[in-house]
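Presented below, as structure tokens, is a lone chain in the form predicted alone.
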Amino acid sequence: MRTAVVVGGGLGGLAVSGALARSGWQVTLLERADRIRPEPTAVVLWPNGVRALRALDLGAGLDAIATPLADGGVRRPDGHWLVQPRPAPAERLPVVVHREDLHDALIAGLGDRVELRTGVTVRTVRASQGERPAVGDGRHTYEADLVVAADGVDSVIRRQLAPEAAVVSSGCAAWRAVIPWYRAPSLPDSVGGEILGAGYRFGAASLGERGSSGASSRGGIYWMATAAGAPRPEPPQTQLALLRRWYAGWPAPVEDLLAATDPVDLVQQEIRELRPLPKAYGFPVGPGGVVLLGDAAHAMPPHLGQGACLAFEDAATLAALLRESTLPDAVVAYDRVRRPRAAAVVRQTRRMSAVLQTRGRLALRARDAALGTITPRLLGSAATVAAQWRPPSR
């Protein structure tokens, strides 16, 4: 029986240990904190994810708790629309998943074959020719033909394997969180849409329907706010009432949903991504290998909301090529089909970093003239893109 050591208990780490498994692999997956908890916030799936998904034969689960997102278009803070809502096919649509409901659906989906084990930091791995691939946490040595390194942008795999591709900060923080129906705000029929600052920016997206008795019971109003500059420091109550100052006069709903937002609802996180990016994905090691997954590998900022979905990508083609080859040449595969992928999803998610991160009046006048035709066209590349990735033939 083949085995696998997958590092990382997060959305990819739990979508690549499950697919793994389902191939018939015993697969031990290793996860730093005492107890996987997802974050109590929601995750835009574009197309290309949910594809990875499906391929993932995660559809069902799927269906059963996402949320399609309209385009609802970009405003200025003064209510002026720089780029008009637009319909678009179903197909190009993204859908919005509560991230507790989506942990649930990757847990399910582990099976009998995957042995969990947390509280472990894996500190080191074992990458020498003529021995198969290893991870260590300083008491024990984990053993197997593949190591996926699938434990986030700070992954200590990554900085022994690849140790040219650096954390940096995207100079910007991002807050999140879901207010549950029962203390959302009235608001009209659909809330969706972006607004853009000078250096702020705002978006909201509903998890479900008001009073529904769907397949999930953490249905609500889902944010997400970013801001130019370091995380900060004072504790969530303080905070929130920062956000409320930052955004007060903005458009509708931003005021009512911070105003309805608990400081326990709140969740803050530092944007940092990778630069450059690894050389490789794939390693092989002796008759095995270790890959990179997820932010371990392509650690962006969130602007096209691609990180979740890039990871499934990756799962899925991993999955896939070992399915197809054996190895170590589906580590080869791997590296040469994702390297190129994320590539490109990386260049499209900088060059809108670099129109929302704008700053300055007369920036901001340059930008704001050029946004309803920049956007649109950008925003169109990065859909394109999306679109164009189709899970490996089976």
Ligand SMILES: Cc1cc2nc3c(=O)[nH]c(=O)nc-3n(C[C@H](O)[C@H](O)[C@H](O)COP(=O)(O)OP(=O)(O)OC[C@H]3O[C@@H](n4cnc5c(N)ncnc54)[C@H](O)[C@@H]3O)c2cc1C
The other form holds:
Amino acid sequence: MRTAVVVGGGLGGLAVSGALARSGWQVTLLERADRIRPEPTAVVLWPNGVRALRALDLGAGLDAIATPLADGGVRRPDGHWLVQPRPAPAERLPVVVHREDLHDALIAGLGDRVELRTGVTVRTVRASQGERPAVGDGRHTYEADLVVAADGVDSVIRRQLAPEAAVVSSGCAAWRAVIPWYRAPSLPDSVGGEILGAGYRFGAASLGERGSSGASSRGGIYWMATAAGAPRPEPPQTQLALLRRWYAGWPAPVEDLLAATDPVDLVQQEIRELRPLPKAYGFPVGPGGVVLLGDAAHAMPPHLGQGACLAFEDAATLAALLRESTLPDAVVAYDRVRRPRAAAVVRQTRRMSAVLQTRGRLALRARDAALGTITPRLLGSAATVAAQWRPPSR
Ligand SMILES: Cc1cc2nc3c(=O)[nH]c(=O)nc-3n(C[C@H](O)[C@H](O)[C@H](O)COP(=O)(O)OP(=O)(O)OC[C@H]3O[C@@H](n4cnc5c(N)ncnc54)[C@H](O)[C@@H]3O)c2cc1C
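Having displayed the form predicted alone, please output the structure of the form predicted together with the named molecule.
Full complex below, order starting with the chain above.
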């Protein structure tokens, strides 16, 4: 039986572990935390991410927990429409899912061929020719035919195999929260849409329906805000007060949502990315290999909501290639297929970052123009890039 060690039990690591196990691999999943713990927030999955999960045979589970994201268009803080809401075919619409529900669905998909070991912090990778690939935590060596590095933006495996890829700040911080329905302000049935301002951005989405007894007990309204600058060192209560100041006067329902947010709901995060991207995602080693997957391979700012979608694409692609070819060929093909794809999405995301984060008076005028003219084009082409992906055929 072929064996794999997957490092990291985030969305990417869980997805690929289950996919390999369902294809008959014996998988050891190593996670440094004492248990697999999702964030209490949500994630938007674009059609490519949904397609990837379906290719991983997780479609039925996803349908039970996903809410279609209402197209609320894109506005400026003064209410001016940058992109009007317009009806789109269902297959082009994203869905929004609570991360805890998504983790549960991925864990349910692990089956009994995945040995989950928590509290294991991988520190080294062995990738010398003539030996099987392996990782170590200083006490044990975990050897396998395939090592999947799904250990996130700070991946120790990537630092050793692709040291050219540096982790840098994206120049902004993000805040997210899910307001449970019982505390959510009364708003139209479904909430959606984004507001883009000078260095600030706010988006919201309904998770399930108010009062519905749907599959998830974690329904409510999810919102995410990003602001140029560093994360705030103050306690959540003060951060929330700052957010209320920054977003004062923004179109409804921004102020209502911030007012209904409890400080304990608030999740703040510094946004970081890889610049440059690694020169390789696949490293043939001895009879097998090592691959980079998810944020370990292509961490990017969340402006187009593509990080998790790409991690699922990675997992679906790797699983399909491993079904079709020998392990060394699959490692080489994974590298060949995934690098241009990730580079294309990262390129679009960086254009969006540039528009959102322009500073200086002259630059501000350019940014306002850009928000008005470039943003609709950028979002349109980003949606196209997202929609374009198809899983490799079985
Ligand atoms: C504010 C924000 C909003 C976002 N919104 C969206 C969205 O709407 N749609 C979307 O598609 N994407 C979104 N993303 C991106 C998405 O969250 C990430 O791309 C995705 O979660 C990456 O998953 P991952 O499994 O690759 O990495 P991670 O989630 O970082 O998981 C890595 C795992 O590896 C473990 N680990 C790390 N180092 C070691 C080690 N040495 N040994 C053992 N274990 C280790 C960690 O503990 C962790 O569990 C967003 C990101 C942010 C920051």
